[in-house]
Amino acid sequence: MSVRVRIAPSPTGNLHIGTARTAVFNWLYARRQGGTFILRVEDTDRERSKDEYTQNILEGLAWLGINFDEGPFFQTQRTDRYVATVEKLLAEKKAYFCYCTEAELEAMREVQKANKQAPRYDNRHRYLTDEQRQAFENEGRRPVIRFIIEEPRAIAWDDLVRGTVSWSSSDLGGDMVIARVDEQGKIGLPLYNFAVVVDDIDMQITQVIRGEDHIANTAKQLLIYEALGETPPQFGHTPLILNQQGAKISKRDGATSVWEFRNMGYIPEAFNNYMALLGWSPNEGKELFSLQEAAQIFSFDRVNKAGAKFDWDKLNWINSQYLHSLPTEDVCDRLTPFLQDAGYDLQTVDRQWLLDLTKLIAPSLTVLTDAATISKFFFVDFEDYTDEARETLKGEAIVGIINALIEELKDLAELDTDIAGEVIKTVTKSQGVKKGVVMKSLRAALTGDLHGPEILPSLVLLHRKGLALPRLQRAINSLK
C-alpha cells in the first residue's frame, strides 16, 4: 500500500509551531516515500472553531510551502458518516448512553481526589436497563455516548519513533465519551478520539505522525480500530517542542504561531529548515538544507525521543544565513513590505535605489524586520545625535570639514561610491586631516550616530534622495 499521511489541525487558533513542525515531518515522509500528503481540518469544536483560524492555517501552510495533495477536508461535512458509525457501535453493545450529570461527575472526582485516586469515570451507566434509561430520559437528562474500554488489558504498538509502546487500559480514565446527543435527542458531532479514527480509516491513512502528547490518545484510538474491525495505521510520536527550561513551549516564551514568526521577519525557507531540526537530524550533520533536500534523506531512525528545545539563537543564525545567500532582488522584494509597514515612503525612490539600499544593508540582516531599523535614517530624519556623534562633531576641524564636504557635493548631480571616494580624498587633503576624521565626521553628520552601514554607499543613497546636503547643513547649524 502506498504511503498516505495527513496533518489535521483544529481551527481553534492560529497555526501553531508544533502543528507546523508536524506538517513538516509528515510532508518530508510523504515526499521521501513517494506518498500522499493530506490536509484535514478538525472543526467539530463548533464553539471555538472560526473561519479566520482556518484561513490562517491555510495561509500559514502556503507561506511555509507545505503543499498538500488532497484536501482540505472538513469534519463538519462528514456528520452522517460519524453518526452511522456510532449507531453501529451502539447496536453491537460496544458503546452506550450515559446520563450522568456534571454535578454527579464532579462529586465522583471529589471522592477520587479525597482517596488520592486518579480522576476517572467509574462506568456506572454501562449496564443500564431500559427502565433506568427511560427514567433518566423522563427527568430530561441529555446523555452522552461512551465507548466501552475493557479493563485490565495492555494496549501495545510498535512506534515509528519510540519502538514498542505499551499502555494499560486502566489508565485511560474509564469508558470514554465519543459523541454527544443534541436537544432533539439525535446523535450530534463526535469527539476527537472517535472522529479521527473514522477519518483515518476512510482516508486510508497508513502512518499517523504527531506529537508525543497524543500517546494516550493512540491507546484509546487503537481500541476503536479494534471495535470497528479495522487495521490501524502505524503511529509515530515526535518529541514536543520545549522552552529553554525544558517545559512545553507556550506564549510566555515568545511567538508560538507561524504567522508571528513571519511578522517578526523570518523567511519560510529558514523557518522550515529550523522546524526540521527540532527533533530530527540528517546523517550528514548538515544544518542548512531545503525541504526538498531533507525529503531525500528523511527517516524516523534520526528522529529524537527527547524533547526538542527551541533555540532562538540557532533560528536567528539559520535565518541570517539564508538572507545572506539570497540574490539582492529577492531580498529586496521580501524586505519591502516591512519598510512599508514601518511607514516609510517608498513612492519617492525608484527600484534601483531600493536595490542599492538592500545590497548595503543585507549583510547586517538577521531577520527582515531589521531592515526597518537599520535603514531608518534613509527615510526619516533622526531626532537627535547620539552622545558619541555629538562629541565627534565638537572637534576643532569639524566645521571646516563639513563645509568642505558641502562645497564638493553641492554641484554633483550624480554620485557613486567612486566619486564619493574622490570627494573624501579632496576634503582630507584640503583640510589637512586624516581620512578617518573625515569619514567619522561625515557619518555623525549624516546619520546622527557612529554605527551603521558603510558610510560611502550611505552618502550616495542619501545624496540621490536629496538628503545629504540638508543633513550636513544641519550639523553645521548644531555647532553654532
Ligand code: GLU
Given for the second form:
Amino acid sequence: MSVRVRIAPSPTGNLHIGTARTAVFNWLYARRQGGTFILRVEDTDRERSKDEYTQNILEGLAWLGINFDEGPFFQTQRTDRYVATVEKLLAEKKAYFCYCTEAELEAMREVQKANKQAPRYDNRHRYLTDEQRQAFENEGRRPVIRFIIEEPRAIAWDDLVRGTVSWSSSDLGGDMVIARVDEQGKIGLPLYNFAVVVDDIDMQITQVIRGEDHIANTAKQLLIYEALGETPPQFGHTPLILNQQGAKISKRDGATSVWEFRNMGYIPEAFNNYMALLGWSPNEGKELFSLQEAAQIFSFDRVNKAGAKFDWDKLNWINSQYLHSLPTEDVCDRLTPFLQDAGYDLQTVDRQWLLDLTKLIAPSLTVLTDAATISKFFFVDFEDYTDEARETLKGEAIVGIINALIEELKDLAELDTDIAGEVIKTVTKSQGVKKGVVMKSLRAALTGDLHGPEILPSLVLLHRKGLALPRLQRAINSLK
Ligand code: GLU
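Show the same protein again, this time as the form predicted in complex with the ligand rather than the form predicted alone.
Everything in the complex follows now, all chains and molecules, and the chain you saw is the first one.
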C-alpha cells in the first residue's frame, strides 16, 4: 500500500513551529517513501477558527517550501460524512444521546474532586430508556452524542517512534462526546477525535505522524476505528519542542509562529534544516542539509522519544551558515525587503550598489534583520557619535586628517577600493601619521562609531551615495 500521510492544522492561530516541524517530518516521510502528503484544515471549532489563520498556515507552508500533493481539505465541508458516521454509531448502539446539563457535569466533577478522583463523565446517560429521553427532550434539553468507551480494557499500538504504547480505557475520562446537536435538533459539527478518524479513514491515511501531546487522543481514536470496523493507520508520536527549562515552548520563549521567525530574518532553508534536527538526527551526524537531502535518508528509528530542546544558538548558527554560503544576488534579494521594512530609501541606490553592500555585510549576517542594523549608517545620518568615536575625533591631528581626506575625495567622481586605498596612503603621508590613525578617524567620521563593516568599501559606497563628504564635513563641524 502506498504511503499517505497528512498534516492537519487547526486554524485557531498562526502556523506554529510545532505544526511546521510535524509537517516537515510528514513531508520527509512521504518523499522518502514515494508517498502522498495531504493538507487538511481542521476547522470544526467555528468559534476559534479564522480565515486569516488558514491563510497564514497556507502562506507559512508555502514559504517553507513544504508542498502538498492533495488538499487543502476543510472539515467544515465534510459535515455530511460525519453526520452519516454518527448515525451509524447511534444505530449500532455504540453511541448515545447524553442530556446532562453543564450544571450537572460540574456537580459531578465537584464530587470527584472531593473524593480525590480524576474528573470524568460517569456514563450516567448510557442506558436511558426512550421515556427518559423523551422526558429530557420535553424539558427542552439539548443533548450531545457520546461514544461508548468500554472499561476496563487495554489499548495498545506499535508506535513508529515510541515502540509499544499502551493505555487503559479507564483513563480516557468516560464515554466521550463525539458530536453536538444544533438548535434545530440535528446532529451538528463533530468533535476533533471523531472527525479526525472519519477523515483519516476517508483519506486512506496510512501513517498518522503527530506530536506526543496526542497520545491519549490516539487511544480514543483507536476505539473509534474498531467501532467502525476499520483497520487503523500506524501511529508515530514525535517529541514535543521544549524550551531550555524543559517546558513546552511558548510565546514567552521568544517566538512560536513560523511567521515570527520569518520576520526575525531566518530563511526557510535554514529554518527547515533546524526543524528537521528538532527530534531527528541523520546517521552521519550531518548538521547542514536541505529537506531534499534529508528525504533521501529519513526514517523513524532516528526520531528521538525525548523532548527536543529549542536551541537559539544552533538555529542562529545554521542560519548564518546558509547566509554566508548563498550567492550575493540571492542574499541581496532576500535582505532588500528588510531594508525596506526598516524604512530605508532604496530609490536613491541602484542594483549594483545594493549588491556591493550585500557583499560587504553578508559575512556578518546571522539573520536578515541584521542587514538593517549593520547598514543603517548608509541610509540614515547617525544621531550622535559614540563615546569612543568622539574620543577619536579629539585626536590632535584630526582636523588635518579630515580636511586632507575631503581635499582628496572632493573631485573624485569615481571611487573604488583601490583608489580609496591610494587616498589613505596619500593622507597618511601628508599628515605624517600612522595609517591606522587615518583609518580610525575616517571610520569615526563616516559612521559615528568605531565598529562596523570594513571601512574602505564603506567609504566607496557612501561616496557613491554622495554621503562621504557631508559626513567628513560634519566631523569637522562637530569639532568647532
Ligand atoms: N488539528 C490537530 C492539531 O492541530 C491535528 C492533530 C492530528 O494530526 O491528528 O493538533
